[in-house]
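Just the one chain here, the form predicted alone, laid out as C-alpha coordinates.
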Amino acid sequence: MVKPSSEGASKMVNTSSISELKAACDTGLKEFLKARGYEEMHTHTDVKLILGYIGVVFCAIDFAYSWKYPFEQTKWFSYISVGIYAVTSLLALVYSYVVQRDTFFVGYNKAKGHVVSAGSRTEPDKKTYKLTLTTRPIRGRQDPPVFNSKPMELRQSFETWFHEDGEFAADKFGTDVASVIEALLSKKDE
(Lines of atoms letter the chains of each structure in order from A and count residues from 1; the text may use other names and numbers.)
(Lines give C-alpha, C1' and ligand atoms only; values in the text may rest on other atoms or scores of the structure.)
Protein backbone atom coordinates (compact mmCIF):
# COMPACT_ATOMS: atom_id res chain seq x y z
CA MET A 1 0.00 0.00 0.00
CA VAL A 2 1.00 3.58 -0.64
CA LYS A 3 1.62 5.87 2.33
CA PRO A 4 -0.89 8.74 2.62
CA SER A 5 0.16 12.23 1.65
CA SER A 6 -0.78 15.39 3.49
CA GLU A 7 -1.68 17.38 0.35
CA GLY A 8 -5.05 19.19 0.04
CA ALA A 9 -8.44 17.58 -0.45
CA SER A 10 -8.44 13.92 -1.39
CA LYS A 11 -10.89 11.28 -2.51
CA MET A 12 -11.74 8.54 -0.06
CA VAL A 13 -13.21 5.25 -1.28
CA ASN A 14 -14.13 1.92 0.20
CA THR A 15 -11.11 -0.26 -0.63
CA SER A 16 -13.20 -3.43 -0.54
CA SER A 17 -15.51 -2.17 -3.31
CA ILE A 18 -14.12 -2.85 -6.78
CA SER A 19 -16.69 -0.55 -8.41
CA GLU A 20 -15.72 2.40 -6.17
CA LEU A 21 -12.02 1.80 -6.83
CA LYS A 22 -12.62 1.64 -10.59
CA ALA A 23 -14.79 4.78 -10.55
CA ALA A 24 -12.11 6.67 -8.61
CA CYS A 25 -9.42 5.63 -11.10
CA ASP A 26 -11.63 6.54 -14.07
CA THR A 27 -12.36 9.96 -12.54
CA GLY A 28 -8.68 10.41 -11.72
CA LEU A 29 -7.74 9.76 -15.36
CA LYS A 30 -10.35 12.24 -16.62
CA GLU A 31 -9.00 14.91 -14.26
CA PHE A 32 -5.40 14.08 -15.24
CA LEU A 33 -6.12 14.45 -18.96
CA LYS A 34 -8.22 17.60 -18.54
CA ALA A 35 -5.40 19.19 -16.51
CA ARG A 36 -3.06 18.54 -19.44
CA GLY A 37 -5.23 20.34 -21.98
CA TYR A 38 -7.49 17.56 -23.25
CA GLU A 39 -11.09 18.51 -23.92
CA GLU A 40 -13.66 15.76 -23.57
CA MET A 41 -15.62 14.71 -26.65
CA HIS A 42 -19.16 13.53 -25.97
CA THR A 43 -19.81 11.60 -29.18
CA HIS A 44 -20.82 8.33 -27.49
CA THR A 45 -23.24 10.10 -25.15
CA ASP A 46 -24.65 12.20 -28.01
CA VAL A 47 -25.39 9.15 -30.17
CA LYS A 48 -27.22 7.39 -27.33
CA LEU A 49 -29.14 10.56 -26.42
CA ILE A 50 -30.26 11.12 -30.01
CA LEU A 51 -31.51 7.54 -30.27
CA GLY A 52 -33.35 7.92 -26.96
CA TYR A 53 -34.89 11.24 -27.96
CA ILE A 54 -36.17 9.79 -31.24
CA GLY A 55 -37.98 7.01 -29.37
CA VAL A 56 -39.38 9.39 -26.75
CA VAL A 57 -40.59 11.92 -29.37
CA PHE A 58 -42.53 9.22 -31.20
CA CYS A 59 -44.09 8.05 -27.93
CA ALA A 60 -44.98 11.66 -26.98
CA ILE A 61 -46.64 12.19 -30.37
CA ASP A 62 -48.51 8.94 -29.85
CA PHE A 63 -49.65 10.10 -26.41
CA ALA A 64 -50.91 13.42 -27.77
CA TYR A 65 -52.65 11.71 -30.70
CA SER A 66 -54.24 9.11 -28.39
CA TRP A 67 -55.38 11.83 -25.99
CA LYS A 68 -57.34 13.57 -28.72
CA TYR A 69 -58.79 10.56 -30.61
CA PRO A 70 -60.21 7.20 -29.48
CA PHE A 71 -57.96 4.15 -29.13
CA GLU A 72 -59.39 2.28 -32.11
CA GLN A 73 -58.46 5.16 -34.37
CA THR A 74 -54.94 5.58 -32.95
CA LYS A 75 -53.82 2.04 -32.18
CA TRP A 76 -51.95 1.68 -35.49
CA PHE A 77 -49.79 4.68 -34.54
CA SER A 78 -49.27 3.20 -31.06
CA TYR A 79 -47.89 0.03 -32.65
CA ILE A 80 -45.55 2.10 -34.79
CA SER A 81 -44.33 4.34 -31.94
CA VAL A 82 -43.73 1.42 -29.57
CA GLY A 83 -41.86 -0.37 -32.36
CA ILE A 84 -39.71 2.70 -33.03
CA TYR A 85 -39.03 3.11 -29.32
CA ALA A 86 -37.98 -0.54 -29.05
CA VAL A 87 -35.72 -0.31 -32.10
CA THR A 88 -34.01 2.91 -30.94
CA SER A 89 -33.49 1.46 -27.45
CA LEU A 90 -32.02 -1.69 -28.98
CA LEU A 91 -29.74 0.39 -31.24
CA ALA A 92 -28.50 2.36 -28.21
CA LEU A 93 -27.79 -0.90 -26.37
CA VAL A 94 -25.94 -2.38 -29.36
CA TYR A 95 -23.97 0.86 -29.76
CA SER A 96 -22.92 0.66 -26.10
CA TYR A 97 -21.71 -2.93 -26.37
CA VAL A 98 -20.24 -2.93 -29.88
CA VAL A 99 -18.89 0.59 -30.46
CA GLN A 100 -18.37 2.21 -27.05
CA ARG A 101 -17.40 -0.95 -25.14
CA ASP A 102 -15.26 -0.04 -22.11
CA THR A 103 -14.48 3.49 -23.31
CA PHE A 104 -15.21 6.08 -20.63
CA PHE A 105 -13.20 9.04 -21.97
CA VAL A 106 -12.48 10.40 -25.43
CA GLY A 107 -10.63 13.70 -25.49
CA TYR A 108 -8.68 15.81 -27.92
CA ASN A 109 -5.76 18.16 -27.60
CA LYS A 110 -5.66 20.69 -30.46
CA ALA A 111 -2.14 21.83 -29.60
CA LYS A 112 -0.75 18.30 -29.83
CA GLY A 113 -3.06 17.33 -32.70
CA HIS A 114 -4.46 14.05 -31.45
CA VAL A 115 -7.42 12.33 -29.81
CA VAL A 116 -6.95 9.98 -26.85
CA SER A 117 -9.48 7.27 -25.97
CA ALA A 118 -9.43 5.56 -22.58
CA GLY A 119 -11.16 2.35 -21.62
CA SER A 120 -10.95 0.38 -18.40
CA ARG A 121 -11.78 -3.00 -16.95
CA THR A 122 -11.30 -4.64 -13.63
CA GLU A 123 -10.31 -8.12 -12.61
CA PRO A 124 -12.35 -8.59 -9.41
CA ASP A 125 -10.63 -11.76 -8.27
CA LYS A 126 -7.22 -10.04 -8.43
CA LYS A 127 -8.31 -6.45 -7.55
CA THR A 128 -6.56 -5.28 -10.72
CA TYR A 129 -7.31 -2.23 -12.87
CA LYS A 130 -6.65 -2.52 -16.61
CA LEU A 131 -6.46 0.80 -18.47
CA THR A 132 -6.26 0.79 -22.27
CA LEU A 133 -5.26 4.01 -24.07
CA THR A 134 -5.40 4.56 -27.82
CA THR A 135 -4.74 7.63 -29.90
CA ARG A 136 -5.32 8.93 -33.40
CA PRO A 137 -4.77 12.22 -35.23
CA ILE A 138 -7.57 14.80 -35.16
CA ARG A 139 -9.64 14.35 -38.32
CA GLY A 140 -9.14 17.01 -40.95
CA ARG A 141 -5.80 18.18 -39.60
CA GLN A 142 -3.39 19.21 -42.38
CA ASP A 143 -0.21 18.13 -40.59
CA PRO A 144 -1.04 15.07 -38.49
CA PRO A 145 1.70 14.14 -36.04
CA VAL A 146 3.41 10.80 -36.42
CA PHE A 147 2.96 8.52 -33.43
CA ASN A 148 2.33 4.95 -32.45
CA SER A 149 -1.43 4.41 -32.57
CA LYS A 150 -1.24 0.85 -31.27
CA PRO A 151 -3.21 0.55 -27.99
CA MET A 152 -1.14 0.71 -24.81
CA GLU A 153 -2.17 -1.04 -21.64
CA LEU A 154 -1.55 -0.22 -18.01
CA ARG A 155 -2.37 -3.02 -15.58
CA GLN A 156 -1.89 -2.40 -11.88
CA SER A 157 -3.22 -3.57 -8.58
CA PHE A 158 -5.52 -1.04 -6.90
CA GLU A 159 -3.21 -1.14 -3.88
CA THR A 160 -0.63 0.76 -5.96
CA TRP A 161 -2.85 3.85 -6.19
CA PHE A 162 -4.79 3.77 -2.92
CA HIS A 163 -3.66 4.22 0.66
CA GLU A 164 -4.80 1.79 3.34
CA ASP A 165 -7.54 4.20 4.47
CA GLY A 166 -8.94 4.47 0.90
CA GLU A 167 -7.35 7.76 -0.11
CA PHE A 168 -6.57 7.99 -3.84
CA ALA A 169 -2.86 8.57 -4.59
CA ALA A 170 -3.35 10.86 -7.59
CA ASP A 171 0.36 11.68 -7.91
CA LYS A 172 1.38 8.01 -8.28
CA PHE A 173 -1.55 7.37 -10.62
CA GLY A 174 -0.61 10.43 -12.70
CA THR A 175 3.01 9.31 -12.97
CA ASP A 176 1.99 5.87 -14.22
CA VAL A 177 -0.53 7.29 -16.72
CA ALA A 178 1.94 9.91 -17.96
CA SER A 179 4.50 7.21 -18.76
CA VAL A 180 1.92 5.25 -20.77
CA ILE A 181 0.79 8.35 -22.66
CA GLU A 182 4.40 9.29 -23.46
CA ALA A 183 5.02 5.77 -24.78
CA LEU A 184 1.79 5.96 -26.77
CA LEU A 185 2.71 9.29 -28.36
CA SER A 186 6.33 8.39 -29.00
CA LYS A 187 7.42 8.71 -32.61
CA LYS A 188 9.10 5.32 -32.61
CA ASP A 189 7.92 2.91 -35.30
CA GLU A 190 7.41 -0.54 -33.87
Given for the second form:
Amino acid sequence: MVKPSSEGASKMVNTSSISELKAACDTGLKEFLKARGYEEMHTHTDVKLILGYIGVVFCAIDFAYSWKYPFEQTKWFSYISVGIYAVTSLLALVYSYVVQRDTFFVGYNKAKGHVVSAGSRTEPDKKTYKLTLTTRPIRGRQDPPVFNSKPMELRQSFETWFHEDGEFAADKFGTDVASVIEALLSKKDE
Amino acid sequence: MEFMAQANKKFGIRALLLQGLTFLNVLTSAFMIWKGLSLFTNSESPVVVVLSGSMEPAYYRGDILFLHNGYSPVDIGEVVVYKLKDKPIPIVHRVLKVHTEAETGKQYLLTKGDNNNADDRGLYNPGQLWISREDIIGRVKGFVPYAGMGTIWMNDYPQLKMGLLGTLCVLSLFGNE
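Alongside the form predicted alone that was just displayed, please also present the structure of the form predicted in complex with the partner chain.
Whole complex next, starting from this chain.
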Protein backbone atom coordinates (compact mmCIF):
# COMPACT_ATOMS: atom_id res chain seq x y z
CA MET A 1 0.00 0.00 0.00
CA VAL A 2 1.47 3.27 -1.05
CA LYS A 3 0.85 6.10 1.36
CA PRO A 4 2.27 9.39 0.16
CA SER A 5 4.13 11.30 2.82
CA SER A 6 2.58 14.58 3.85
CA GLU A 7 5.84 16.06 5.13
CA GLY A 8 8.40 17.92 3.08
CA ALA A 9 11.18 16.35 1.02
CA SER A 10 10.75 12.58 1.44
CA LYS A 11 13.59 10.27 0.60
CA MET A 12 13.29 7.93 -2.37
CA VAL A 13 15.62 5.00 -2.74
CA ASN A 14 16.17 2.10 -5.06
CA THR A 15 14.76 -0.78 -3.04
CA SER A 16 16.98 -3.35 -4.70
CA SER A 17 20.16 -1.60 -3.61
CA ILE A 18 21.15 -2.70 -0.10
CA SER A 19 23.64 0.15 0.20
CA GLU A 20 20.98 2.77 -0.59
CA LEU A 21 18.57 1.20 1.91
CA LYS A 22 21.24 1.18 4.61
CA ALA A 23 22.24 4.77 3.81
CA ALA A 24 18.63 5.93 4.11
CA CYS A 25 18.20 4.22 7.49
CA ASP A 26 21.52 5.59 8.74
CA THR A 27 20.49 9.11 7.72
CA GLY A 28 17.07 8.56 9.30
CA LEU A 29 18.68 7.62 12.60
CA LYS A 30 20.99 10.63 12.45
CA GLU A 31 18.13 13.03 11.87
CA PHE A 32 16.03 11.39 14.56
CA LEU A 33 18.75 11.86 17.16
CA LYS A 34 19.73 15.33 15.98
CA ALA A 35 16.12 16.45 16.32
CA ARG A 36 16.14 15.28 19.91
CA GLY A 37 19.06 17.37 21.02
CA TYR A 38 22.03 15.17 20.13
CA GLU A 39 24.94 17.05 18.66
CA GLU A 40 27.26 15.06 16.43
CA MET A 41 30.72 14.18 17.73
CA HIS A 42 33.19 13.94 14.90
CA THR A 43 36.03 12.19 16.69
CA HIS A 44 36.21 9.17 14.36
CA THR A 45 36.21 11.33 11.26
CA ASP A 46 38.72 13.78 12.71
CA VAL A 47 41.21 11.05 13.59
CA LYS A 48 41.10 9.68 10.07
CA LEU A 49 41.30 13.12 8.50
CA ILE A 50 44.31 14.13 10.57
CA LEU A 51 46.16 10.88 9.89
CA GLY A 52 45.32 11.08 6.21
CA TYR A 53 46.41 14.67 5.70
CA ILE A 54 49.66 14.20 7.61
CA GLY A 55 50.48 11.54 5.03
CA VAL A 56 49.44 13.86 2.21
CA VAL A 57 51.60 16.73 3.47
CA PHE A 58 54.72 14.60 3.76
CA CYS A 59 54.02 13.13 0.35
CA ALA A 60 53.73 16.60 -1.18
CA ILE A 61 56.95 17.85 0.43
CA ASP A 62 58.83 14.72 -0.64
CA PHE A 63 57.50 15.04 -4.17
CA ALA A 64 58.66 18.64 -4.45
CA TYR A 65 62.04 17.94 -2.83
CA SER A 66 62.89 14.93 -4.96
CA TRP A 67 61.68 16.70 -8.10
CA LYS A 68 64.12 19.55 -7.58
CA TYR A 69 67.17 17.73 -6.24
CA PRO A 70 68.91 14.46 -7.25
CA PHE A 71 67.95 11.11 -5.81
CA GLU A 72 71.05 10.56 -3.67
CA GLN A 73 70.62 13.95 -2.04
CA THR A 74 66.94 13.53 -1.14
CA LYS A 75 67.00 9.86 -0.14
CA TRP A 76 67.15 10.56 3.58
CA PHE A 77 63.93 12.57 3.50
CA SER A 78 62.20 9.99 1.33
CA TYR A 79 62.91 7.33 3.93
CA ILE A 80 61.27 9.52 6.56
CA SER A 81 58.21 10.39 4.48
CA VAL A 82 57.60 6.85 3.23
CA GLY A 83 57.89 5.69 6.84
CA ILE A 84 55.45 8.31 8.11
CA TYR A 85 53.03 7.61 5.28
CA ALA A 86 53.10 3.88 5.98
CA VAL A 87 52.57 4.41 9.73
CA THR A 88 49.70 6.90 9.35
CA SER A 89 47.98 4.74 6.75
CA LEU A 90 48.29 1.68 8.95
CA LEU A 91 47.03 3.55 12.01
CA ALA A 92 44.04 4.87 10.06
CA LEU A 93 43.22 1.38 8.84
CA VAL A 94 43.53 -0.14 12.31
CA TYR A 95 41.42 2.68 13.79
CA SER A 96 38.74 2.09 11.21
CA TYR A 97 38.56 -1.65 11.79
CA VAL A 98 39.17 -1.87 15.53
CA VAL A 99 37.85 1.36 17.05
CA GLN A 100 35.21 2.67 14.69
CA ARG A 101 33.88 -0.58 13.17
CA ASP A 102 30.20 -0.19 12.23
CA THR A 103 29.72 3.15 13.96
CA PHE A 104 28.27 5.81 11.70
CA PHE A 105 27.03 8.35 14.23
CA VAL A 106 28.16 9.47 17.66
CA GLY A 107 26.08 12.14 19.36
CA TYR A 108 26.21 13.81 22.76
CA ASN A 109 23.30 15.22 24.66
CA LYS A 110 24.63 17.93 26.90
CA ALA A 111 21.42 18.37 28.80
CA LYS A 112 21.10 14.74 29.73
CA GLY A 113 24.83 14.17 30.06
CA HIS A 114 25.33 11.12 27.91
CA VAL A 115 26.68 10.04 24.54
CA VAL A 116 24.90 7.72 22.17
CA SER A 117 26.87 5.72 19.63
CA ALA A 118 25.08 4.15 16.66
CA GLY A 119 26.42 1.41 14.45
CA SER A 120 24.67 -0.51 11.70
CA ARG A 121 25.11 -3.62 9.65
CA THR A 122 23.13 -5.28 6.90
CA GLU A 123 22.42 -8.94 6.17
CA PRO A 124 22.24 -8.92 2.39
CA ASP A 125 20.62 -12.33 1.85
CA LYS A 126 17.86 -11.63 4.36
CA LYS A 127 17.58 -7.91 3.54
CA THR A 128 17.63 -6.91 7.20
CA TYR A 129 19.05 -3.87 8.97
CA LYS A 130 20.68 -4.33 12.33
CA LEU A 131 21.10 -1.16 14.35
CA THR A 132 23.21 -1.28 17.51
CA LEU A 133 23.00 1.57 19.99
CA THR A 134 25.29 2.04 22.96
CA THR A 135 25.47 4.80 25.49
CA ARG A 136 27.98 6.11 27.96
CA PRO A 137 28.08 9.13 30.26
CA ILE A 138 29.94 12.22 29.04
CA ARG A 139 33.41 12.13 30.51
CA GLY A 140 34.19 14.43 33.36
CA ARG A 141 30.66 15.16 34.39
CA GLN A 142 29.96 15.82 38.05
CA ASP A 143 26.97 13.54 38.42
CA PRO A 144 26.98 10.95 35.66
CA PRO A 145 23.59 9.45 34.76
CA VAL A 146 23.22 5.74 35.32
CA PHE A 147 21.95 3.71 32.43
CA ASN A 148 21.45 0.28 31.08
CA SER A 149 24.99 -0.18 29.86
CA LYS A 150 24.34 -3.06 27.49
CA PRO A 151 24.10 -2.26 23.78
CA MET A 152 20.56 -2.25 22.42
CA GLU A 153 19.74 -3.75 19.06
CA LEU A 154 17.04 -3.05 16.56
CA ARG A 155 16.88 -5.68 13.89
CA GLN A 156 14.24 -5.65 11.19
CA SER A 157 13.72 -6.32 7.56
CA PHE A 158 14.06 -3.23 5.39
CA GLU A 159 10.53 -3.78 4.10
CA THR A 160 9.00 -2.50 7.30
CA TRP A 161 10.35 1.01 6.74
CA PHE A 162 10.05 1.49 3.01
CA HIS A 163 6.99 1.93 0.83
CA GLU A 164 6.72 -0.13 -2.33
CA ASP A 165 7.82 2.76 -4.49
CA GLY A 166 10.97 3.21 -2.42
CA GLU A 167 9.85 6.04 -0.21
CA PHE A 168 11.34 6.00 3.27
CA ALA A 169 8.70 5.84 6.00
CA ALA A 170 10.45 8.12 8.46
CA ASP A 171 7.57 8.13 10.94
CA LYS A 172 7.45 4.32 11.26
CA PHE A 173 11.24 4.22 11.52
CA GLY A 174 11.14 6.90 14.18
CA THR A 175 8.65 4.97 16.29
CA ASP A 176 10.78 1.81 16.22
CA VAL A 177 13.94 3.72 17.02
CA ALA A 178 12.27 5.63 19.85
CA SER A 179 11.36 2.42 21.69
CA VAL A 180 14.95 1.14 21.46
CA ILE A 181 16.34 4.44 22.70
CA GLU A 182 13.95 4.37 25.62
CA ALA A 183 15.11 0.89 26.55
CA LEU A 184 18.70 2.01 26.18
CA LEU A 185 18.30 5.02 28.46
CA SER A 186 16.18 3.39 31.12
CA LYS A 187 17.76 3.37 34.54
CA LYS A 188 19.75 0.32 35.54
CA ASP A 189 17.85 -2.18 37.62
CA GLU A 190 19.15 -2.61 41.14
CA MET B 1 34.91 27.85 -5.99
CA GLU B 2 31.19 28.60 -5.68
CA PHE B 3 30.26 24.92 -5.82
CA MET B 4 32.56 24.36 -2.85
CA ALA B 5 30.68 26.96 -0.82
CA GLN B 6 27.43 25.24 -1.75
CA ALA B 7 28.80 21.81 -0.91
CA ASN B 8 30.06 23.16 2.39
CA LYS B 9 26.60 24.43 3.26
CA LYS B 10 24.92 21.17 2.30
CA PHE B 11 27.41 18.60 3.59
CA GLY B 12 29.77 20.44 5.90
CA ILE B 13 33.50 21.02 5.77
CA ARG B 14 34.33 17.49 6.98
CA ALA B 15 32.55 15.85 4.07
CA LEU B 16 34.50 18.07 1.67
CA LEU B 17 37.78 17.20 3.39
CA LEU B 18 36.93 13.50 3.31
CA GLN B 19 36.16 13.63 -0.41
CA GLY B 20 39.39 15.53 -0.98
CA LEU B 21 41.32 12.94 0.99
CA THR B 22 39.82 10.06 -0.99
CA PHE B 23 40.90 11.70 -4.22
CA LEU B 24 44.35 12.66 -2.90
CA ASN B 25 44.91 9.13 -1.60
CA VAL B 26 44.87 7.84 -5.16
CA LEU B 27 47.77 10.12 -6.02
CA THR B 28 49.69 9.77 -2.77
CA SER B 29 49.51 5.98 -2.59
CA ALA B 30 50.74 5.70 -6.19
CA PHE B 31 53.63 8.05 -5.47
CA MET B 32 54.50 6.37 -2.18
CA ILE B 33 54.52 2.90 -3.72
CA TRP B 34 56.91 4.18 -6.39
CA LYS B 35 59.09 5.90 -3.79
CA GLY B 36 59.10 2.82 -1.57
CA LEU B 37 60.21 0.66 -4.50
CA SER B 38 62.81 3.25 -5.37
CA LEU B 39 64.27 3.23 -1.86
CA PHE B 40 64.19 -0.58 -1.67
CA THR B 41 66.12 -0.94 -4.93
CA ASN B 42 68.30 2.14 -4.23
CA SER B 43 67.43 3.23 -7.76
CA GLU B 44 66.07 6.64 -8.78
CA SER B 45 63.96 4.90 -11.42
CA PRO B 46 63.32 1.22 -10.72
CA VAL B 47 61.23 0.75 -13.88
CA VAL B 48 62.45 1.99 -17.27
CA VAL B 49 61.50 1.62 -20.95
CA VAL B 50 64.07 0.56 -23.55
CA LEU B 51 64.28 3.34 -26.13
CA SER B 52 66.80 2.01 -28.65
CA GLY B 53 67.71 -1.24 -30.32
CA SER B 54 71.31 -1.21 -29.07
CA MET B 55 70.77 -4.25 -26.81
CA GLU B 56 69.11 -6.55 -29.34
CA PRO B 57 68.50 -9.47 -29.33
CA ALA B 58 68.30 -9.36 -25.53
CA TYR B 59 66.11 -6.25 -25.21
CA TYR B 60 64.08 -4.49 -27.85
CA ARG B 61 62.68 -1.00 -28.13
CA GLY B 62 59.52 -0.88 -26.04
CA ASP B 63 60.50 -3.48 -23.45
CA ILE B 64 59.99 -2.60 -19.80
CA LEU B 65 62.95 -3.32 -17.51
CA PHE B 66 62.87 -3.82 -13.74
CA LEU B 67 65.99 -2.55 -12.05
CA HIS B 68 67.68 -3.19 -8.74
CA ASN B 69 70.69 -1.12 -7.84
CA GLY B 70 71.56 -1.96 -4.26
CA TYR B 71 75.03 -1.10 -2.99
CA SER B 72 77.26 -4.00 -4.11
CA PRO B 73 79.98 -3.65 -6.79
CA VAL B 74 79.05 -4.24 -10.42
CA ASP B 75 80.40 -7.28 -12.33
CA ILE B 76 81.43 -7.74 -15.93
CA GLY B 77 78.56 -9.04 -18.02
CA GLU B 78 75.82 -7.38 -16.01
CA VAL B 79 73.36 -5.32 -18.01
CA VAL B 80 73.12 -1.91 -16.35
CA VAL B 81 71.25 1.33 -16.80
CA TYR B 82 73.37 4.44 -16.36
CA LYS B 83 73.05 8.17 -16.74
CA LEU B 84 75.84 10.45 -17.92
CA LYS B 85 76.34 13.74 -16.12
CA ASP B 86 74.14 16.48 -17.60
CA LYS B 87 72.44 14.06 -19.98
CA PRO B 88 68.82 13.33 -19.08
CA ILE B 89 68.33 10.06 -21.02
CA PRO B 90 69.44 6.84 -19.29
CA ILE B 91 71.27 4.19 -21.35
CA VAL B 92 70.87 0.42 -21.09
CA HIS B 93 74.10 -1.44 -21.97
CA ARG B 94 76.31 -4.28 -20.78
CA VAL B 95 79.43 -3.91 -18.61
CA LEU B 96 82.54 -4.84 -20.58
CA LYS B 97 85.44 -3.91 -18.31
CA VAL B 98 85.81 -3.11 -14.63
CA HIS B 99 88.73 -1.38 -12.90
CA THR B 100 88.71 -1.31 -9.10
CA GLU B 101 90.93 1.18 -7.29
CA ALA B 102 92.88 -0.79 -4.67
CA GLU B 103 92.76 1.68 -1.74
CA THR B 104 89.24 3.08 -2.09
CA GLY B 105 87.42 0.25 -3.81
CA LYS B 106 86.04 2.77 -6.30
CA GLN B 107 84.91 1.18 -9.54
CA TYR B 108 85.53 2.45 -13.08
CA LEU B 109 83.37 0.78 -15.73
CA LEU B 110 83.32 0.49 -19.50
CA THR B 111 80.03 -0.37 -21.18
CA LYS B 112 78.88 -1.41 -24.65
CA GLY B 113 75.55 -2.16 -26.28
CA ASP B 114 75.32 -5.79 -27.46
CA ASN B 115 74.06 -4.63 -30.84
CA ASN B 116 76.62 -1.83 -31.26
CA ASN B 117 79.94 -2.19 -33.05
CA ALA B 118 81.89 0.08 -30.75
CA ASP B 119 82.01 0.49 -26.98
CA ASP B 120 80.37 3.46 -25.28
CA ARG B 121 83.39 5.74 -25.19
CA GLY B 122 81.80 7.49 -28.16
CA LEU B 123 78.74 8.18 -26.02
CA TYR B 124 80.48 9.33 -22.86
CA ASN B 125 81.16 13.01 -22.26
CA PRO B 126 84.20 14.50 -24.08
CA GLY B 127 87.38 13.25 -22.42
CA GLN B 128 85.54 10.69 -20.33
CA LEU B 129 86.86 7.14 -20.71
CA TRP B 130 85.01 5.41 -17.88
CA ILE B 131 81.77 5.68 -15.96
CA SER B 132 81.70 5.18 -12.21
CA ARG B 133 79.52 3.04 -9.95
CA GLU B 134 77.64 6.19 -8.91
CA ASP B 135 76.46 6.74 -12.50
CA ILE B 136 74.64 3.40 -12.45
CA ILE B 137 70.97 3.71 -11.57
CA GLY B 138 70.35 -0.04 -11.58
CA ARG B 139 71.07 -3.49 -12.95
CA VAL B 140 68.44 -5.27 -15.00
CA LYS B 141 66.70 -7.95 -12.93
CA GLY B 142 63.61 -8.66 -15.02
CA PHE B 143 61.72 -7.48 -18.09
CA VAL B 144 58.35 -7.47 -19.82
CA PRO B 145 58.52 -7.33 -23.63
CA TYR B 146 56.51 -4.72 -25.58
CA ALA B 147 54.78 -3.41 -22.46
CA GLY B 148 56.43 -0.02 -22.82
CA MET B 149 55.37 0.71 -26.38
CA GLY B 150 52.58 2.96 -25.10
CA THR B 151 55.13 5.23 -23.42
CA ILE B 152 57.17 5.41 -26.60
CA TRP B 153 54.16 6.27 -28.74
CA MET B 154 53.12 8.97 -26.32
CA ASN B 155 56.58 10.50 -26.44
CA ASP B 156 56.75 10.37 -30.22
CA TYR B 157 53.22 11.70 -30.70
CA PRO B 158 52.42 14.29 -27.99
CA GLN B 159 48.84 14.55 -29.29
CA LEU B 160 48.30 10.99 -28.03
CA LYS B 161 49.36 12.01 -24.51
CA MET B 162 47.03 15.01 -24.54
CA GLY B 163 44.23 12.92 -25.96
CA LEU B 164 44.64 10.28 -23.25
CA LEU B 165 44.75 12.87 -20.46
CA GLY B 166 41.68 14.61 -21.87
CA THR B 167 39.74 11.34 -22.09
CA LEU B 168 40.64 10.43 -18.50
CA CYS B 169 39.47 13.82 -17.23
CA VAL B 170 36.15 13.57 -19.05
CA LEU B 171 35.59 10.02 -17.80
CA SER B 172 36.31 10.99 -14.21
CA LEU B 173 33.60 13.66 -14.39
CA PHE B 174 31.02 11.09 -15.43
CA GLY B 175 32.18 8.55 -12.88
CA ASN B 176 30.77 10.54 -9.98
CA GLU B 177 27.19 10.58 -11.23
